[in-house]
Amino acid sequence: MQVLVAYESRGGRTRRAAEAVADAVRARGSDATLKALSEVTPQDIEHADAVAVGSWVQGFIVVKVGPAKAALDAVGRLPAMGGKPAAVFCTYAASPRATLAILRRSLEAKGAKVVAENASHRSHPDRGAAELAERLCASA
């Protein structure tokens, strides 16, 4: 199975969270191909069987909380995923809020099965990677 990790990173902890989940996918024994959001191009999503999308938190706790408009401007670019199984996650310094349900919102828009998700603190960017990658391979 090839699985792409696509990522939308600033000071590189969810690069680092990209790099775990793509970690915990080839320990699996799958395929994974890390690349900045910005850089995925139709072909990618087309050879992949499943994909897992990370963002960083952005925005202010006590107004509104969510993705890096990059990471949802990228997404919005995607080609159709024709039912393929995904995965979000992000990393946070304060609170996720609503963070994962909007991207998983924007990729069952381009018509992704989002079957796992993710939110780990900015501290520990690697937490819950492997339940999130064991999740997407088994669903793909």
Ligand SMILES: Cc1cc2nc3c(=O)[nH]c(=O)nc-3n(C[C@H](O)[C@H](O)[C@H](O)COP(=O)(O)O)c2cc1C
Contents of the next structure:
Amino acid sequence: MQVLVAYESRGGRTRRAAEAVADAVRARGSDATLKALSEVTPQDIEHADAVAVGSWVQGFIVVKVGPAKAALDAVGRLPAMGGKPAAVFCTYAASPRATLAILRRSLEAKGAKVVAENASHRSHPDRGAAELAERLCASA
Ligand SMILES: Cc1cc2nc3c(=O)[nH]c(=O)nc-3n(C[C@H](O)[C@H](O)[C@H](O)COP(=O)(O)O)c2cc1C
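Right, the form predicted alone is done; let's see the coordinates for the form predicted in complex with the named molecule.
Okay, now the whole complex, with that chain kicking things off.
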């Protein structure tokens, strides 16, 4: 099985969270490809049996707290996923608030079937990665 782990990271913590997900996928005997979300191509999606998408939490004054704008923009450019299993994750400093729900809906809008989600504090970006990978792999 081939799992694509795509992340939007500015300071490296969400990249570390993504690496932990990819490591956990490989530990379960599947293949994992790690890629910045902005560099994901339609072919990457096509070749993946399951997809994990992660973002850092970005707060906007007055408006709301959610996934980084760059992450939502990149997900918006992805091709249709036709029921492919997916997982969403994020790293945060104070609170993820609605970040996972918004990320989940953006992937569901592409036709993905979101089966797992995890928010980890930036001080422990790898926390919860193994459970997320387990649920995603079990669904693919
Ligand atoms: C511009 C900016 C806005 C942020 N807003 C929030 C926020 O509203 N809530 C929160 O919990 N963390 C917020 N953070 C913290 C980041 O989400 C957190 O440090 C995250 O782990 C960074 O991930 P990265 O290292 O992959 O970029 C913000 C960070 C930046 C740079």
